[in-house]
Each structure stands twice: as C-alpha cells, then as structure tokens.
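Okay, so here's just one chain, in structure tokens, the form predicted alone.
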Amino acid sequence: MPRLYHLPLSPFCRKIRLVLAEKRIEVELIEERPWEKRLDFLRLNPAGKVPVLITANGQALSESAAIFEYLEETVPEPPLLPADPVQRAEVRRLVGWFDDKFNREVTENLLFERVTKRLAKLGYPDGACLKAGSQNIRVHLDYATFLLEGHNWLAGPRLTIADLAAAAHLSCLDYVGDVPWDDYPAVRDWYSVMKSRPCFRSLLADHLPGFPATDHYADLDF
C-alpha cells in the first residue's frame, strides 16, 4: 500500500489526500513534523517539506504538484485534468494561484501564526500577519464568487483539481474558523458541495490535539 507521510492541517498534504481519495487509491497517513528535522524524512525528501508519496514499488515522490501530476498519469480516471490544452492551462493557473498567492497572503498568514509556531514552538501570533490574513481572505473570496459565476465548479462545468486546492486550503483555515462563510454565500455553496463528497470524509475527520474544531467544521449543512 502507498504511504503518504503528511502534517493534517497542511494544504498541500489535504490536496494530495483529496487527490488520493477521489481516485479511489487506498493510502497509509504517517504524519510528520517537518519541524522536527528527522534524518530518515530528510532522506526521503532532503527539502523537508510534507507530502511526500512513498508509492507501491517504494519511489519516494515529493512537491504536491509533482505528486499530482504522477496520480493523474497513473491514474487518469477519474480525471481531474481537462481534455482541452487551453482548460488545462487555466486549471493549473487556478492551482498556482491558490498554492501560491492565496498561501502567501492568506494561508500562512492565518495558519502558520494560529497554528504552526505553536506546534513548532516558534514564539506568539504575529498580530500583524492575522490582521493582514483576514484581510487578504476576502479579497481571494470576491475572486472565487467571480469564478463560480456560471458554473458549479471554479473552473467550468466539471470538478478539478482547481477546486481541490482551493478547498484544500479553506478546509485549514476553516478549522480554526478563519473564513467569513457568511458574506460570501456562491463560495459557501460550493465548499459545502465539496465537504459533502466522499473524498472530504477523512479531512473531516481530523483532530489536532489542543487545537480543537470549530462546531460547524464537520457539519455538512452549515
């Protein structure tokens, strides 16, 4: 069985778990610390960085974007590519942007601060960086409301990977209860379409001890 070694409020580790699930690919979780700086980790990724794939033949894959790209080579159904070359430019920009822009200005400033230098042992929340977050989340709001306009899904008719990154990344912020469900009812809708799939049962599933849920986290119908 595939193992993947992740951290469970990780968005890069939650997409390659959503990727995992809706393919169907049974999975071993071993979570790591990446903090901690273990010899054997670092041997599989010397980046040190979460996930990391180790696959049936025991190949040690690392980068989320990579393993992405591996499981919907080796398993093309069902896909979360689009056929056309054009829509799969599109999709992987969408990705870029949530991995990219949206972690920078929204995720590790909420996240990290909240969560991560506690676990870490880094020091205090940087007061700075949650007022910069929650502002920044609404403006990433406003941008998935334009992107649904239309459709059901952020990128079109269908479901991608696209949603699944972004989803990855608001499921985090939504167990600490960082995101403003309430003024953005298009993007709420569809998150609770994407909690409602089978794919979503595992990550609602997560606990982090000391740091507990909030009360709507696993309610399908909040």
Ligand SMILES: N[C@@H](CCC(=O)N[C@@H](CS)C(=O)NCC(=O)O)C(=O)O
Given for the second form:
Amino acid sequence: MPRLYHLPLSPFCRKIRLVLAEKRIEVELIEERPWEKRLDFLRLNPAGKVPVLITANGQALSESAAIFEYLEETVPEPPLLPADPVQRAEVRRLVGWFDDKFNREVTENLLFERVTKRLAKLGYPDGACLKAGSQNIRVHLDYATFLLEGHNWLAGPRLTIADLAAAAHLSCLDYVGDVPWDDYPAVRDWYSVMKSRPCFRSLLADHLPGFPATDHYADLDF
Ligand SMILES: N[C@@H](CCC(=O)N[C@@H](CS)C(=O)NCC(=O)O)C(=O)O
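Could you switch over to the form predicted in complex with the named molecule, since the one displayed so far is the form predicted alone?
Up next: the whole complex, starting with the chain shown before.
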C-alpha cells in the first residue's frame, strides 16, 4: 500500500489526500512534523516538506503538483483534469492561484500564525498577519463567487483538481473558524457539496490535540 507523510492541517497534504480518495487509492497516513527535520524524512525529501508519497513500489515522490500529475497519469479514473488542453491550462492556473497566491495571502497569514507557530514553538501569532489574512480571504471568496457563476465547479461543469486544491485550503481555515461563510453563500454551497463527497470523510475526522475544530467543521449542513 502507498504511504503518505503528511500534516493533518496542511492544505498541500489535504489536496493529495482528496486526490487519493477520489481515485479510490488506499493509503497509509504517517504524520510528519517537518520542523523536527528528521534525517530519515530529509532523505525522502531534501526540501523537508510534506506531502511525500511513497508509492507501492517504494519510490518517494514530493511536491504536491508533481504527486498529483503522477497520480493522474497512473490512475486516470476519475479524471481530475479536463481533456481539452486550454481547459487543462485553466485548471492548472487555478491550482496555482490557490496553492501560490491564496496560500501566501491567506493560509500562511492565518494557519501558520495560529497553528504551526504553536506546534513548532515559534512564538505567538502576529496580529498584523492575522488581520491581513482575514482581509485577504474576502477578496479570494469574492473571486471564487465569480468563478462559480453559471456552473457548479470552480473551473466549469465538472469537478477538477482546482476544486480539490481550493477545498483543501478552505478546509484547513474552516477547522480554525477563519472562513466567513455567511457572507459568501455561493462558495458555502459549493463547499457544502465538496464536504459531502466521500473523499472528504477522512479530513472531517481529523482532530488536532490542543486545537479543537469549530462546531460546524464536520457538519454537512452548516
Ligand atoms: N510546494 C510544496 C509546498 C509544501 C509545503 O509548504 N508544506 C509545508 C506544510 S503545509 C511544509 O512541509 N513546510 C515545512 C517547511 O517549509 O520547512 C507542495 O506543493 O508540496
């Protein structure tokens, strides 16, 4: 069975967990705290980051975009990229949007400050970062609302890796109660559908000792 070195509240790890579950690939989850810089882990990924997927043949794969492409190529069903090259480019652009821009402007400001700093004993959250993250998330939720106009998924008529990437970030922020859902009903409806998919079950069961999830985190009718 493949193994995934991960952190429960890492959006990049969650994206790969969602991909694995959509493709019905069973995986053993191994929690890794990258800041501990374990030598055996650094041998698997010299960048020292999660996720790292160990394939059934024992190869270590890192970088979530590369892991996704590997999974899409080796287990094509169900496809998470469209067949048309222009649409594929659009889906990859949106994955970049969430994993780069959203991550920098929102996830790092909120999640790193609230959770990672405490876990890694790096001090207290920086108020300026929390404020920036809470302001920035609204711009991104406006953009997601625009993307969802006229169709059910972020990149068009079908679920793609763009939906999984976005849902992975939002699920981490939802765990700590940082998503103002009530102001963004279209995004909340989309996320509610995402949450109801079987691929989300394992994410909704995550519990971090010392960090209780918000009341509605695992509630499908929030
Ligand atoms: N570009 C990488 C980002 C992965 C990443 O930043 N992982 C974080 C956890 S969310 C990590 O392991 N950070 C540890 C470190 O930067 O030392 C990917 O897509 O896999």
